[in-house]
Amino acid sequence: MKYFLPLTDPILEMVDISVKLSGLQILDSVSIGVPQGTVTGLIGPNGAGKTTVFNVISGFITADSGYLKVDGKKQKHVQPHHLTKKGIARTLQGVGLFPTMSALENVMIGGSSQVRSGIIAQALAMPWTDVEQNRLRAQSMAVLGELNIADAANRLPGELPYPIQKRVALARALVSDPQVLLLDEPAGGISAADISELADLIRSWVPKRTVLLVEHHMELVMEVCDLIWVLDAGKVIAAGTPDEVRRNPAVLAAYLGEDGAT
């Protein structure tokens, strides 16, 4: 069964979708969209195929058939170092910092698509070298401020608890001032504390941000989101409101299970 929801403005969209990998299907005919200047969930058990979602639309798969639409653009070729170009930038699961640089040095990584010097540039000494480092560090600061983490600037990732280093991960795609976020599992591995800030978070991005979440935590999952979309074994298998869902009998015996964790 394929769902077809009426979508408002939607900004991003996967459209039949299918991805083969070492004779596996892992996405069949997979479509999903992702209305405007909302939070989406997208929901499913291991194996699902929800990182892949990610990773078609990161450009580090190519479909085997279907396409991607970006703000209503059919996308031919997703490079993964273009995706801030268009608009979109992700996190990834666990944190993926660099570990001998320092947590500014790492958000900063993250807007440098944005900066006109390379290697050339900065060898010729360039005029606008410096400036635009320097706007790039100072933008840097500021998010990390934002995330009121400020004073990890200047620590390795090894130095800072992990929570911290989350922190440090989410900041580096908010430096590019992304459309779309794509959020890989925001809450996995920190306290019920810091999810309920993070719920707060991810709530303030709204309406100026669009926001695709993939997340096992559901309790945050229905707590920000406006609309779910469900995978099981490569195929979207329900989409809705996350009361629609929370009441769908087969997304509670396949995804939510007794104790609403999985």
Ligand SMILES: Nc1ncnc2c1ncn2[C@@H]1O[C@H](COP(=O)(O)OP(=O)(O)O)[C@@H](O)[C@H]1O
Contents of the next structure:
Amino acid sequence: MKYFLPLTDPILEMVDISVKLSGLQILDSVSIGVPQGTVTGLIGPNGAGKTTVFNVISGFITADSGYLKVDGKKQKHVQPHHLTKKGIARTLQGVGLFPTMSALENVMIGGSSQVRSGIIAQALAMPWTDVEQNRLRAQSMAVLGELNIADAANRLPGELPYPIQKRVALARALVSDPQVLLLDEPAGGISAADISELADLIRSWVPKRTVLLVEHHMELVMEVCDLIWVLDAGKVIAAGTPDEVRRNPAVLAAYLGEDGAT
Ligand SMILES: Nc1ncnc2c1ncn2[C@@H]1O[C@H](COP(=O)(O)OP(=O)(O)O)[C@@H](O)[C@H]1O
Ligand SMILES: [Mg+2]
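What would the structure be for the form predicted together with this ligand, given that what you showed me was the form predicted on its own?
Everything in the complex follows now, all chains and molecules, and the chain you saw is the first one.
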């Protein structure tokens, strides 16, 4: 079954994307759209294919068929290192920080493609390298400050409590000032109070930024999303407003027996 929503102004679209991994059909002709300036949810039971959707959007996995549209432009394949240039940033499920780098250095990595100089210029000791590095360092500190974790800047991820690590990962995605932010289970493993703060934070970004939110925590999804897509076993089974999705029998059936859905 196909779902056609009256999507106005989608900044990101996935059209008929199919992915097979190790002989298994992981995504089966998935079409979803993310209207500009919204928080759009992507939910579904464990193993539904949500992270795979993010991996296709960010170019870690090449789809067998179908295509993406970013800002109305068809893309056959987005290279992961070109993602920031296209105004897209993502967080990883879990935290995915580099363990031997400080929180600040981890955040700087998220903005490093902004630094024109890059590795070659650094190797050649170009005079403006330091200036740009300093600018990136200042931007990264500013984002850590906005997320109230400036005091974690010089600590290694392993020295920080898990919810702070999650914020560092968020800061790394935010430092490139993305138009589109892909968040993979940002509420995973954090407390109810932290989730409530996260909800306020996510809503504070729109409509300047657009958010595609993969999340297992239903209360957060229902509270912050304007529109929700539901994936089950690699197929879109429902789409609509939080109220429509909540009442949809197919969605309830997909979640039956799921422990994680709260
Ligand atoms: N590299 C891979 N090779 C084979 N199967 C994979 C691979 N990556 C993910 N899968 C499978 O694809 C399905 C969807 O995974 P994933 O996108 O991580 O789901 P979700 O994020 O919705 O929990 C799962 O059944 C998972 O085991
Ligand atoms: Mg996942």
